[in-house]
Amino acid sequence: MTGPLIPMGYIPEAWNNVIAVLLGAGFGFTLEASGFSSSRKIMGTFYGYDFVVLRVFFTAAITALVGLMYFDYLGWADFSMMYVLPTYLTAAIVGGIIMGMGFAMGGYCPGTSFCAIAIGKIDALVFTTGLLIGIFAFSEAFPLVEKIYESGNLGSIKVSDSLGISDGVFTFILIIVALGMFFGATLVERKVKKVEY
């Protein structure tokens, strides 16, 4: 049996949203369990007190990245098959940047305002509110800004295609970095919490 399941017809094509809703749901119970619905948490982050953040995603993303990595090699992956988002650099800075300062200013990225807003926190509501406002003024301002979001069209490449590199050696580097942000994670919350005290 060879993935991705729905496509290669292992999994009917009518269960995709069903896997979805239930994949959501236990995302954002994730969430939830890591400490993700209060906004302090994630502020730690920017303040340098906590940084669960930091750890949990990076986490779940070089097991997510090492798991498919063995997928491929045992056969049970077919890598050609997985879809790649394809990327705009200009709208991707331009992007990052809007919700790097949102995410500062209202302790919470869209994922987890909702996962906040299930278990009733008002604050996420509010931002989630604004969110949505953001949405819906830039699909309605999309004709003006189009020519911005699509520039620096990169196609569906990946990091590794960038550099050069297979993606086994980019998962290895991958790897060291977050073993080296993890470790200078916590010299930093170990400095913060001195000056604190």
Partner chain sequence: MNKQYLLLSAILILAGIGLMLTPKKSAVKELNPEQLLLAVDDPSRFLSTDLITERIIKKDPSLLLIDVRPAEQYKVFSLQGAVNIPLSLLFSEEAKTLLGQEGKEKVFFSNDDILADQAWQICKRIKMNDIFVMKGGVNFWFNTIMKDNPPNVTDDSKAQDLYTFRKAARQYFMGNTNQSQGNSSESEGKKEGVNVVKKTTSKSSGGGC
Contents of the next structure:
Amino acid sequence: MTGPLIPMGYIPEAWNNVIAVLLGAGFGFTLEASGFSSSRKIMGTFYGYDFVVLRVFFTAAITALVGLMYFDYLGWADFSMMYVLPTYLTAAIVGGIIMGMGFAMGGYCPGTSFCAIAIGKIDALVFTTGLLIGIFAFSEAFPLVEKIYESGNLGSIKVSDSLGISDGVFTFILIIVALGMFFGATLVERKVKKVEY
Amino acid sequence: MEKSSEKSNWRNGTFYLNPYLGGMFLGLVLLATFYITGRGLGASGAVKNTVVTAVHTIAPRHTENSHYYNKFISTDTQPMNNWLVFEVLGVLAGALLSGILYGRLNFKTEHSPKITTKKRLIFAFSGGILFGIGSQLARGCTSGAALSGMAVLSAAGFITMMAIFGTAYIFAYVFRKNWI
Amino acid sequence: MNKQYLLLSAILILAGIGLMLTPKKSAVKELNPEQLLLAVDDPSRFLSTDLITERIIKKDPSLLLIDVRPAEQYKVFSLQGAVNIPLSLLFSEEAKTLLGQEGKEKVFFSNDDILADQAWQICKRIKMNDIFVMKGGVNFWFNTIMKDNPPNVTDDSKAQDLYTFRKAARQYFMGNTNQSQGNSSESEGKKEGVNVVKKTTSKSSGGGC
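Could I have the structure of this protein in the form predicted in complex with the partner chain, to go alongside the form predicted alone above?
Entire complex below, previous chain first.
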């Protein structure tokens, strides 16, 4: 069966929600078990006392990327059928900057805040309330930001194409960079004073 | 003797998966998500969908006239919108399971000893608002845009990831008292 | 512990090298044959001449009419506001810019709908969206809109309404022609086309496609 299974029509739609819950549960379990339910553990990446976010995030992205590319090569899944988030250059950068500020202040991102709520973190519940209000405010004030939202549209481009190298070469460089970061993170962790949390 | 002490150790709330093992599991879940649904995982999308549905129920005319809401109102069946909500329900269940397994369930507000609980909550709230606005502008959050985007080599995924982490590093210095 | 990490790193690097060595797939995104069959089987791409006429009159900004007949036929007569992309030039740079416009519904048409449907299938195969075909083509459009075929008195009100609409549309196009008579040579060319349409009809019977 060539994936993706649901868009190709291999799985009846009734199963959609069941699959969503199961995949979500895998997602939530792994995040929580890796320590993403603690905002102070997450923030360790930015102060050098615990690089768990960096490690988990890049390992996950590379595992999925390498897996998808081999699936594509072996004919198990069609890489070109995968949804590639369209690139709106300005919107992505401005949005990323705003999220970065929110990250440094709140200590969670939406996914990790859900995990933290599940194990009873009150700050995460407050964070998610803020998230809800932020999204509501954005939707209401959309006419003011519509220009930024729509600006810099480059379509669903791949980073390797915009750099002019093949997917394989880019993935290889990404792997090397990530391994370098993991190594560097270990060195930094040794020097930085441990923080109790 | 030894075994029981070890057992109590991994259930007392301090045990975490090896980050590389955790990352690999997460990567496999993401891979499975792409293989089955053709798109990645998400988190902020579920909140957005909740907001849109709520506003649409209260003031349908308002949502129909809004350029933003009407992008997401489903006139017919748009399974992928609901999909994220169910996925987030799964996230909650999965995290709860892990919390029970590793003994991390308890109500508390986590903060640096240097700040008060109230300050922590105010910052969490403000951070949430900013994350909400940013995630809509960038069309996804850390999971939906950065992680899932990177897994399919989306340029937007890499740009958003760098913007989030880069800015967070800069502002981490500003807010260092809140954390260390 | 360190040895394990070294081993894992080595495996990852090997996997990366493997990916670099795998042959690159063709960059063009195409529908696979099954998907194309599904798309071709779906009649929703056909838009009726009445619908198109209505949208022309309303000056619908999201409508992009594309005449895929050879340039000579386009010069003789074409629908109002249509651009000419002869089928043989479907992949030219100009055509790519025109067809790449977001938020426009691109409607192909030819004398009948065979040539237009060919253009549609080619575009569909390279995963183009928002593309349609005008059912029946210019000939059908002319016969239904520009020719007077009053309905029978016994026909239902729907048929009567349609007739009224077509009559109004005809007046719109005729009137437009008269008005623009003195304006520009370009529209004059088109207007004359309306009178010469019979010629187009005969051409198509000779096999426009």
